[in-house]
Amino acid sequence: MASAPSKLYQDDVSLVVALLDTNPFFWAAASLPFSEFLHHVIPFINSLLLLNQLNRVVLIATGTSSCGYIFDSGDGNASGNSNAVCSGIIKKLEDFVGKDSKIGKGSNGDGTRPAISSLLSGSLSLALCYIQRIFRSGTRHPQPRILCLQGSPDGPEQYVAVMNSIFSAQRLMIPIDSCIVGAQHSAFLQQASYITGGVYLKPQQLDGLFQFLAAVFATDLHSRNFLRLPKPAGVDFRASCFCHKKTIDMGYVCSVCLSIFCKYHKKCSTCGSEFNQAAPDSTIPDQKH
């Protein structure tokens, strides 16, 4: 009996879903202005499309309160002059940032925002939904991967949602690549790239960001088997507690639903299980956060 035909194109055809951090709180204090950042990202997107005529690139903006699709090379309206495409991307980004700012002000009555993290969990979910839609439409599809262009610090309150997205990507065999342009490393994206088999990179010199993007993240999944790509020196596997949404080194884990808490609880707030174990000795020092 003949085997079923593969739904994949050749090895060098890629579907790249790029998640672009548009957090104004981060870019206001960043060493690299957002406009110059786009001058590196947009030529990188064009280079991906030039590598193979079947390649497909999708750009998703990650704001502080929302996420949205900005560009899809598979859309008929996206084809045309490169200058027109560039202008269209910038215009849509400006509109998105304005709408996201209004949503943020509406969610906080005083117009302030307590955290400066971006909605990474939302953009990862959008990327996975888009890839799944491509999987289910048509007979053949390119090799998918997700590229996170992140600068904002992690939001511990998003830990559960981000980890769910990471494990979903692992199940679908979708690598998550990470390029960090902020001052701090991202524990979320370190774990994402490690678990899904992607590449994690934090360039030291952002002036040459395009060279890093083109040399490391433009290669298709098949070609990566023959290249020596950068590997992270270490991965931060610390989790966030479910009670205070803080990153902890040590804590308590529910044996039923595996929820994590920084302090002892008589009852699990997630699944409602009661713990028969006696409370820990008060002489033991508090856990490190």
Contents of the next structure:
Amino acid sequence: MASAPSKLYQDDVSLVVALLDTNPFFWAAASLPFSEFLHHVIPFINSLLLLNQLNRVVLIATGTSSCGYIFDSGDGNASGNSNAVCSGIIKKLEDFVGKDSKIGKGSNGDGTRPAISSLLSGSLSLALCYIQRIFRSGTRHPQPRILCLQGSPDGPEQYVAVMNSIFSAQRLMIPIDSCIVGAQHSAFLQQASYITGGVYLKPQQLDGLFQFLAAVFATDLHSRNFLRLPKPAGVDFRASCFCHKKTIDMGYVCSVCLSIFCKYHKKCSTCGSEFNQAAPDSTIPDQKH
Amino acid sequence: MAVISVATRYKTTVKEPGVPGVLKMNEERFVFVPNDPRSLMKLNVEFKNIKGHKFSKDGSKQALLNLTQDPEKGTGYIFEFDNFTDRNSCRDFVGRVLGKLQSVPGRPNEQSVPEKSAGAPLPEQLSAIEMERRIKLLREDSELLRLHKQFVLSGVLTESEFWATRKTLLGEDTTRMTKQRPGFKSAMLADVRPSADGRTNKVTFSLTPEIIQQIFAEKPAVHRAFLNLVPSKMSEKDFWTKYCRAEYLNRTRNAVVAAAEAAEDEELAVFLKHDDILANEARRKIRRVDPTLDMEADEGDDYIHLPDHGILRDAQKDTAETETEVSRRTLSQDLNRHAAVVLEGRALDVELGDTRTVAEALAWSKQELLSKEKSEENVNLEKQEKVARMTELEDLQAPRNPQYASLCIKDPREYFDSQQANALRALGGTEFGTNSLDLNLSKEEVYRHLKEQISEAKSRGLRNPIIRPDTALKVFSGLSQHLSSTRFQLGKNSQESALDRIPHRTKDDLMHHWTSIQELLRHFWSSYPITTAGLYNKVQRVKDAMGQIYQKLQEIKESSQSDFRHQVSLLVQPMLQALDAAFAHYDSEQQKRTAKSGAKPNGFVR
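Next, give the form predicted together with the partner chain, keeping in mind that what was shown is the form predicted on its own.
Following is the full complex, with the preceding chain placed first.
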């Protein structure tokens, strides 16, 4: 999906905001070690920068308690050397992970309930803000898109925030591509890519990750009009209910704030509006998961 | 007209041998002429009197056809044929004719008609409006026209059946015809000028209904006088004569004569006085005006006019005779009044025939307006408040704190993070990677592990080559296989539908067949359960048409090119399934019917 014509710079100049998942709980148990993962991603970023002189890449790390900007190719310092880029990224990542662990220690003292999911909503918001700043900088910008390299499972408590970011991206006409490096599919990112017109892919072979990235996710928005990219067979559109955070197929929706509940409630817990109608006598059929 | 003539035997009951003769049938009647010219068993019966037909099963002892008049008693004209083919052809013919006759009226009160006359169904009385509406609908909607041509003109469905399901379309038509009402003419017709005949002393005024309506609208005093006086005290002609005399006197400069006559004839005086109704209205209007806003409305308005001002009609000079009550209206007053009336618009829809009705209608509409005005008391209160507010000086007032509701941000943890344990458990949060030692690791260990990984990456640097060639090849082949396989899958991501991909002609054919099938199936399923012969015939016709379309669909499926064959068959499949269901139902009903009829003793099958 191309952005609005007034913002066109050149046809195939792109701004890629890549969201790296740095959730240590996931990477500790992932089949692909994190260093290998970096060995695929960093050359991919270099190749993006090679495709067009005016391309820009921004890296945002998604931690468990915080998110941060790792790398911005449009910085003042002209880092043409790929090694410099690589070392710069790695150093920043180290700093970020250290900060993230410190923040994480502060909030939950005990380690019995680990945060399994990463802050996808946070990094999506950071990406959208950056892109918005680019939009406002002048009339000529590259075409932006967001690439999510996600491995951790979806955190249902982030459902509302993630959906809000997805809708903002849709309005700004920013496609969200998703590359799942984890074990299971992510419903949030499926919906994100479907709604915004991006590409969703879960590579079968993780040791060929670079090839996947280069073949599918390096294409700029203009070329996508005439290139055929992989499409998922179906999209998992299920929402999660607000009271239990279960994914549900059928439920109750508040008519004021559109929050979703799996059971009948007398009062909406989000906006406080009361439902005057009597509860239906028959129970809704069991929800399928 | 189709004619069929067969040699048969006519009998009144099944048992008797019957009278041999020739049966001739055409679309209106059937005639039976016995071979023996002396026999009295001649028949000449119109099909209108025949309610139904019964026939014996193929293969029974006698090939019988019974044209029934009264379905309950079973009496009718029984014909025995020599062979079944004759009988079947006659039966089909009769069936068709009866079907046409019995379905033409299409009214529910068809049942009551046979009681009165011996079963003569009337053809449908289509009013001209109905026909027009139908033709208009057909003209506008080409799809409808095609369906109509395909089915009704080829005899599969009758007109009434076709339109029976489209009553809403026909009904809506009437609301579209909104008439545009012509307003008042801007010429001042209320200003009636006489034509003077130079030779005689007569002066002629001509009043048309249009002029009369305007007079009533512009001069409410005249209107009131009309309502009061006509027809109780004087006739309409007299009224208008007096009015014209008053007008004439006004025109002439002879005010003294006018005053004298007014003194004599009080009705005439009405026309010569000030119009007090207008005065009241004007006063009311001024009261309603917002004094802080509207600087225009002031005493210079109509009827509160200042003397010695304004141009009189016909360039007269006002000779300052204010003792008399004769009113003189200035030109501007007349023009303003006329303009006000024109702008108000025509509130009546009454035909301009009868003056009395026009007057009454005008009075009604004015009353409604008055009652509406009376209910505007709260408006007045509001206006007073507004006036009070506008006249106060802002700097001299005490500051007013605006009232607002305080912002209430609910604690998000209250509704998001509650019962997170349940959520995690429910989601099966243990689906991580392949290793099972994740949960046992504490946070510090995990972070340490990650940092180790990062430093390892730093120390190693980027690998050369980044990726092994065989892995890359595998990836490429996997991707291209995936892409080629999804070419035919219609995921929800695809921007175009299957219909757009197949060639245009096929697409049009399929769409057309789809609408035809819908129409036919609607009629088919609505005819079950079959209770009359008419329905039976209808079902027959519809089924034949469906069979034809079925054939065409099969042809399309087989003849489509290999690229699109899969999609075309996907599209055609539901249509074929619907038709198959209909055929199956039909066959099962037929079987039930023949099974049921086997129990009847004399072999008659309905």
